[in-house]
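Only one chain comes next, encoded as structure tokens, the form predicted on its own.
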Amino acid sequence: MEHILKLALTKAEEAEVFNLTDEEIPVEFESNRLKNIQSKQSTVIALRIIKNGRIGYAVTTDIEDSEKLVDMAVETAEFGMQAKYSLPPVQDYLPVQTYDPEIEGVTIEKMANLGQEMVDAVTKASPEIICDAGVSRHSASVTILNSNGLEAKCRSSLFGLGIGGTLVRGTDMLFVGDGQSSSRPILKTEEIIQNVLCQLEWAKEQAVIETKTMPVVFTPHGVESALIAPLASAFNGKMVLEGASPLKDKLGEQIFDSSFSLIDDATRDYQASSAPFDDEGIATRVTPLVNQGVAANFYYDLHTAALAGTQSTGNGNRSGGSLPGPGINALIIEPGKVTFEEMLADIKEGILVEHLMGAGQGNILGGEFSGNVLLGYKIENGKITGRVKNTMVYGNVYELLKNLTAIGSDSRWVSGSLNTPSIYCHSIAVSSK
């Protein structure tokens, strides 16, 4: 890298090396069986340069030929975009811890017996269901250098495992299913089991819904596939320079509920999207997005801050090789004091959706969101009464999030990047069939 940095510097004003090496071992399960152990190994390379003003970039998996990808980011430098930042300098990090050894010491053979526990506990409470189920161990070496003096390097480790479960019955078909990841090893499989098997026994009976508007409680499942897609677009920096983000004029202002804060913080220690630094070796933080309701700030990283006339947040990340860009990293929503159990007795008449099949196929920068109810319940006096089928829920997010009855107090990590707990909105559209 070293190497690379040097060259770069004969034909250009500023550079970084940007530098991933990618290891992972999935074992994977299909239709309740044992189908695919392999291990997979990714090293990419990418340049970045600032010359006359403009940015290069190239990328490679290839880390012999030095001089091609030099040679290829002054090419592209010729019609890339101005360079309206320098690379930052040295920075202070925060000590993020997101390597575990332990991870090194999961063999295969406890990974498979893991995805077979799963698979097992679940064929077993249904004899009909058919399993897809996966366990991986994944570790990561980040090293970014670039020719202010920024020396970054960041080694990860990742632990994922999950369920999902089809069970077909003439024309109808039930989706089950849950997982957890965590940089440090999960032995246990209960929780995932337990959720997955009470997802089976609420949906035992089907229950018949009236088309109305009326009262949802969102799982942390269902927070995810309704309501997030729109806000991470909201405060995306990105989207804010270009005027589509309806929050663009507001910070400052009282948007949502007074219950609902929002954070975006890849600084907790062994979380699965946590780091010290971002794609661009900025220092990640804790960055407030809404306090209380009040809109508080976007997010950016290095090329959209410098255009805001504004800091980077630490959010710039690639995919791959790519450019980076503003990303979340980690959103946590802050929980509230009522319970789970406390929203369903609340409710006469609702559903419970607990997941939302193409929500995001709506204006998702208006904040609108409809989908079909892939997963959820009738709630009846408080308590699950059964299944409901070809339903649709439809509404707005900022309209939702301004009137909650309550958010709950249930919080927990949904696919490495998104803490929340339940959220009870007292009057949603719902459609059905």
The other form holds:
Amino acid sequence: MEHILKLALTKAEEAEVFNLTDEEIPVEFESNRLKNIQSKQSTVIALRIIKNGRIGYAVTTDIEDSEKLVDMAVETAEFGMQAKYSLPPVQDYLPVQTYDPEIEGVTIEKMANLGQEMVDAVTKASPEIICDAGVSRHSASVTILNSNGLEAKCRSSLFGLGIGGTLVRGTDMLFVGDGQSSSRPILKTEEIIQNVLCQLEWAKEQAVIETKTMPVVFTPHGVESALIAPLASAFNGKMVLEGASPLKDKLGEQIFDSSFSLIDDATRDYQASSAPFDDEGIATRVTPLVNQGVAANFYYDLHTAALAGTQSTGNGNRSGGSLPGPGINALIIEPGKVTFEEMLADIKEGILVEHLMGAGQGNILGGEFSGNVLLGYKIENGKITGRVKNTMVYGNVYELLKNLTAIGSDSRWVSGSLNTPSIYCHSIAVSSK
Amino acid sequence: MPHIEEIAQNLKKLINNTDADYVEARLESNQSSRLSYRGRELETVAETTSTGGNIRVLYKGGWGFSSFNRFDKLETALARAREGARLAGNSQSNISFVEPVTLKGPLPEYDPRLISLKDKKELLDSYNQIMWQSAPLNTSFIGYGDSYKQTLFINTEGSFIDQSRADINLRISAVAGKNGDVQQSGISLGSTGDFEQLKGLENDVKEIADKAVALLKAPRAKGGEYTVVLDPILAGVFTHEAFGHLSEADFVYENERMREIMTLGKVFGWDKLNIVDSGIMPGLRGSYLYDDEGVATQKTYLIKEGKLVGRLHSRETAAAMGEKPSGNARTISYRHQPIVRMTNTYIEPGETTFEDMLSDIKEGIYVKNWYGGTTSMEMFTFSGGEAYMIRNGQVAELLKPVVLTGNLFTTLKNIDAIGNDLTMNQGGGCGKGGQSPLPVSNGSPHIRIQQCLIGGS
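Now that the form predicted on its own has been shown, please provide the structure of the form predicted in complex with the partner chain.
Okay, now the whole complex, with that chain kicking things off.
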């Protein structure tokens, strides 16, 4: 990597080499049986240069051919955007734990057993269900070198468990599922199994619902499917800079109910998306986005921060091998004090949303969510009475979080990058047929 | 770059030397470029080269798969795939027979690598300028990508297939905002590497900028059931999302209940409804000669005269269902295994003109353009880029974009008019099983659907 940096510096003012090497072993079950076992190895190198004040960028999988890589970067620099920033100098990083060597000791046989355990437990409870399940372990190492002396290295591990089941009756289809991930091996399947069995139990009966405005509780999965995409884009420094975020001039203002706090935090030990530095080598940190309902910060990468006249928040993200842009590390919605049971008990007629399908397709920038309830249940007099179908839930995140009724105490990680409790709102538009 | 032809020769010897039931290997070499704009500024110009491969082993019904982009440890890669298959295999291997093929396919007609970055940038610059001159926007986005990819496929049955393909895609969208409301409008198109097809969009670009601003003033549709008319772009997305995915046999073949739902001969719609998936249409992004399992592509009727008559297969799903493989096993890159995918999917044209389709609608919604769509097989939801009220047989006022949702089976039966104006849409791409975006195209004439649920306030 040093030689690429050296070679690039013969042609450019500044240079940065990013190297990601990873190995992944997914063990997959299809239709209730072990179906395939994979082993994936990959290495990718990205070169960013600043030449004549412009950014050049090239990516390759071929680590031998550094000349070609440098040539491509130089070619793109002729047309690249103006560099408004310098590559970062050496940083102090928090000691975030991202690697557990024990992950290497989990054998493929053990992974297959974990998958089988989940499949067996779910099919035992519901003999006609067809399950797909996956158990995977992943280890990666990232190295970033730049011409300002930065040298960042991080090794990380990731273990994931998940199961999804489809139950077909006539042309009616029910989808259930849950999963967990961590930097450490997850060797217990009980929680995932319990969650899936609970979904199956609640969905046993079908319930009819009218088209009207009613109380809605979003479970942690429901929050993820309905509310997160609009929030993640509204706090994205780039959206703010472009004026596309409805929050662009709202920092310091009360935008949501005072019970709502949201942070971005990549520093928790062994969390799936934790890392001491971002994809540009900037130290990660805890960034409050909403503090008791008040818009507190937006999140930035180097480039966007420079344009906005602020500092990177350690959110430089290179998804899909592209140039870094602002990206979420891990969103955490602070839990409230109301239990899930208390929320249900408060509702005479309403719905519990577990998965809203297609909610991210609407006008996300405007905060809108509108989706079909793929998995959700009717609440009657505080009790879940069955599954609702052919039902759409429509709302706007800004209105919803301003008028929310309660935040649950039942926080959990629903994906590697979101920790949230249930959220209860007393009036949301529901249409059904 | 490593020479994949040489590596293929080594791999050929290697894979023929195992005790597995079947082994195949793929090698791939890909060159791509990307330009993107946000707002007035050019944001990314990037070039990528990537070379990699994979080996897939079948043993006693279990698959082992190993992917790599270092070529110095092919034996290890094979051993890992072999070991995976051994651990997963516990029954009998069953893949349908196909004749071995030796082929060096024709080179693509167009090669986007020959277009200079300067030319690409000039065209996109001009579109960006038009957008910003047309209307007061908050921001805009232009994403351009092209690729040129060579793939080699070999297997233990003696196939050796060398194919190359070129692909271009372009998405342009304009974003306008006022008083916290943000609206966007966009176009999306693609080609099999022909850069010329991206030229001449000046009017379209102006239109999307104007449309984004107009949407701010547009009222919102009241949620509920409507008679809706879909334009060819959105009807194509509907066909792909709602029905196309359901006809992918991997959703069906190991699920008795799903097989019952998808029994061939079953009535799915009225007798004028014909739905086709065809990988042999020249010049479309979803077309190719052989799929990633070495099976020739074909034209497959999925629905003929309202009845289910076919589905899309890999070699494994075809064998399991006792049907013929259809050449639909595709992979997005060497990092992934081939899975059952669509090619170019469309509703065949009927006889109704657009005017006749509208004429007896008292109050309905006309939905145009594509924004996104997803399906859970039974239920689908998809979003239009723009919508209009239909009043007394006429297209009336502009509405804010709507999300349509429904049950596939009832919705297909509720199609009661099919236009005479089939148009194929080359924009976007398809995602499934973590593999996205795969080049496909879809199309339809205008269609009318009764009692379609629209989300709204």
